[in-house]
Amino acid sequence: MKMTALLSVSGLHLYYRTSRGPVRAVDGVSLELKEGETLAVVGESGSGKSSMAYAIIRVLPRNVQRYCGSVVFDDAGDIVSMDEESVRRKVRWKGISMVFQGAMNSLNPVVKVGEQIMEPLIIHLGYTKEGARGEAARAMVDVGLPDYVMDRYPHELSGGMKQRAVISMALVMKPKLVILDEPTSALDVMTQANIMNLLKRLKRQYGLSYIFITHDLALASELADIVAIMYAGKIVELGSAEDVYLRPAHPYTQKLLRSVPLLREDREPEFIPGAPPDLVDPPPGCRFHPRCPYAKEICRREEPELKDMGGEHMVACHFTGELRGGADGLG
């Protein structure tokens, strides 16, 4: 029997305006995801990775040109087709919680952690402050925090302590889905890997799904059960972990396993030619043909829709069938 799908996205586009054009973002993704799976989604900087993520829980800036396509989460409807108030009252924090990107400007600095940690069940679930600054306490206990963290303000805390408050804050309200947006990205090596293992047992513990946002293929293997490779806006790649890892058929995929440093091998890391298209005006055809050491006259004219390898195994290229398994991975 198949499962239902947790998350259904499907055409899914973000434009920003801008004064030189719009910022084609996030242009026609489409994924699924199952109750407690972890999707890790991987490109190098301005792919679109964080942008599907503010998309898909729709916190969007005043400077959208173009928002559209189905973002389907669990029995809670279309939150594309939302309007702004059922969104924030049966899914955002609720059902689908967002840890942004840098732990430290996610935190108000004249307001005590614990407040902070409060804050959504007061607002959102009617809670008491009491009432609340127990769920909190709780939280926090699920996180590894000492209680004294409660009446702290951020900058008292180390890197590895704010970002343990915001993972806190992200799942006091108990949801199904968290998304991780390079959660461990300004943080030294040890506290890298705590962070990791607790993202681990938060999982195994209480069943979470996760869309885990990161350009570290390496440290995306530690979590992920899906693989999905971002270039352009674009989703090239796409399935289960061990499929884009030990079978990479997309030259983007297979360049980016290539320039993973490995130390049971003696084979120097490679480079990525060029640079990431202006999403102003990306290339024709395929957008990665201008940085691809297979391109031929078809990827410059004709852009490569997603197709099936077998075993859900999704592949954006002309020449799948020839450049199949054509990286070592990550050994």
Given for the second form:
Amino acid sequence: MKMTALLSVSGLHLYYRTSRGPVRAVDGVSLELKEGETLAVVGESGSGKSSMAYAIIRVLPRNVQRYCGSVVFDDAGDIVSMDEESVRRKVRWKGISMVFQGAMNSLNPVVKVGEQIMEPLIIHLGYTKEGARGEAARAMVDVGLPDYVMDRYPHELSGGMKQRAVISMALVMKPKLVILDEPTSALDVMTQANIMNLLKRLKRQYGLSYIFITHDLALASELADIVAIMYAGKIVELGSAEDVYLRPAHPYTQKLLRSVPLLREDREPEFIPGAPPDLVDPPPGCRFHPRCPYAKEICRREEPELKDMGGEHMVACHFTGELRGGADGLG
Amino acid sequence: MSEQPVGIKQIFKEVAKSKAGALGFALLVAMLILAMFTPILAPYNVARAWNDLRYWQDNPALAAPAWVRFLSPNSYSGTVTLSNFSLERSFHGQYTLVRRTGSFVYMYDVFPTEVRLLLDVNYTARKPRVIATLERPDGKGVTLYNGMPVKGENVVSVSVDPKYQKLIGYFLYEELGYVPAAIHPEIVLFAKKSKYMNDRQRADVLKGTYILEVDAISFEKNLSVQPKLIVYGNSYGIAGTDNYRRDLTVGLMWGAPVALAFGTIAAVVTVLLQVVIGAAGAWIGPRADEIVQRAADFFLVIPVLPILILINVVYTINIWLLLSWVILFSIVGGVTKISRSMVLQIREEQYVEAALSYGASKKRILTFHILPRIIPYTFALIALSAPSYVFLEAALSFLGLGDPNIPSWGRLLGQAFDAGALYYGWWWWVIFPALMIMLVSLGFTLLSYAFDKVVNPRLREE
Ligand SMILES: Nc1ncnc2c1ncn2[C@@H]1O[C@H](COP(=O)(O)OP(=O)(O)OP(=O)(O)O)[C@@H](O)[C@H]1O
Ligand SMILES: [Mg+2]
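Please supply the corresponding structure for the form predicted together with the partner chain (the preceding block corresponds to the form predicted alone).
Up next: the whole complex, starting with the chain shown before.
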């Protein structure tokens, strides 16, 4: 029996207004996430991963031009069409919380770390400072922060500690879904591994769902149940981690997998020639066609739909069936 | 490179550690101590007496500070006050004679600037006759007063009043055989006998013991007379006196609390108001921002000083009213623009975005995230704008538009200017108030420089 989805996104668009014209950062994204599952969103820089996260939690910059589609979360309803106050009350931090990209900057440099972790509690649950302090202390223990951190200022913490503080801030209200936007970039490898282990433990402990945003396929494989590959504002491949890693069907996914350096295999990592497209004026047809080695006439003309190849493995390519096996995945 | 300090305590510590900050703090603390001791050393009623000229009559007019006597003992003298008199009462038939005798030593190298005799007389019905005679060290006696004083205090302006100058004229006639056109009793009385004894430049001072004898004759037995002789010098106190004999030390001391209170309160209130209004405008939205910024433009170009002068013409003003007007005209202004530009930067920061995402209201973000970021700069801005308010108060007082009830540095300067102090060389009357204004401004300026360096990492030394 199919479980009901915790989050179901369909036809989500987010365009930014710029002097050059609209930036189509999220252009018709659809996906589903069940409770307890982790979705990894992988893509190059500028592919619209963060924008998608902003669109889901509805934190929009001032220069939004178009924001439409639907984001149905749990039993709260559609976030896109909800009024601001309901989003604030039902969704923000109680339902969905987010760890922003570059957590180092997610902390106010002049406010003590503990007070910042307490903020959501004070705002949403009407805690007094003392009450919130106890709760925040518990959240900090959860992420392995020593209690003296409570009264420190952000600049007195290491990068890893700051990241833990930001994660504890995301968890302090016990949400069902946590969006993690590149939570380990800018950390050294050891710290990165520690944070990943922490995320795994928290997920197990609280039955959390994650949307884990990264440009690093290998890192995504550690956590992901489902993987979404994003390219130029669109999802080009979506499926279980097993399907995407072992049987990648989209040429972009295949190239992406081959660009990951592997320890066990004696093979040079490949580069993907060309650059990601300009989102103000994306190429017609398949957005990947200028960089695709298999591109045909139809790819220049027609935009491929996201098609189910069976077992909920969705791919947006005109030649899906034929190209399968053209890749040798991570395995 | 060290991190930007956070937390108000740490900021103050860093500021105090820097040279400029320490010096600025020291200057202002010194001023503050002076301001705090002022009510003790010179109580408010003394300051209130600033306009009561009788209060100051024991002081010499336009006297230089007393300490100049150490620098130049030959050209400065102090004031000699004789108020201890022996009492002798004798009865001659129906008359009663009261004789009061006192003496003093005059050893200065220069002549007094003025001589004044005060006679406090008391009787029942009939005025007594009083005769006051000064006996000089050379044995010559000079009558200073011969008349029938009324009940109460009588001021005998020996040097100024032609009535009494005439008595000195008799003495001069006896000594020299003629009476000069202009008589200077304060010189004649204290000069060695010579034909120049009425000439300050050429006469010699007769040093020694002078005896004042005051005789009062009356039909009444219970007659009393209390004389007091004041021989004014040309130096007095720490800071000298003005043309109305007022002790400038008192004025200078009262200037400290006035300047500090006015400068600090005006700076703190206006800067805080401007910071909050500018920040709130920028944070609420483009329309509020537009309104606030245009208002700021308006307030920046309106000429505050002329308007304050106008208000002053219509209303009588005291220092608190003046302060209120100044604040009213600085609700928005330059600082509004600074805080606005800071908010425009801060609102792009990730933690503001994060706060929005965890559901903080705009108001909460303003008070919890944005204002704490601006507060450190606020200290620098307060210290920076305080001197301009000190100057404003001084300027208004200089023009005679300050609080007329209490002395302030600007008022002292204004009165000095009106009296032509610089032209006549009464330097103490100008230099000390100006110096005080400069010291306070310097203190604030150094402090703002130090604050700026601490809160603005770009300006920090390696
Ligand atoms: N506020 C904005 N106004 C205009 N363009 C924007 C804005 N925010 C993002 N963009 C553009 O939208 C595109 C997608 O940006 P986004 O930050 O979502 O990408 P990303 O996949 O998260 O990249 P990265 O891995 O570098 O974080 C980029 O081309 C970016 O320049
Ligand atoms: Mg991003």
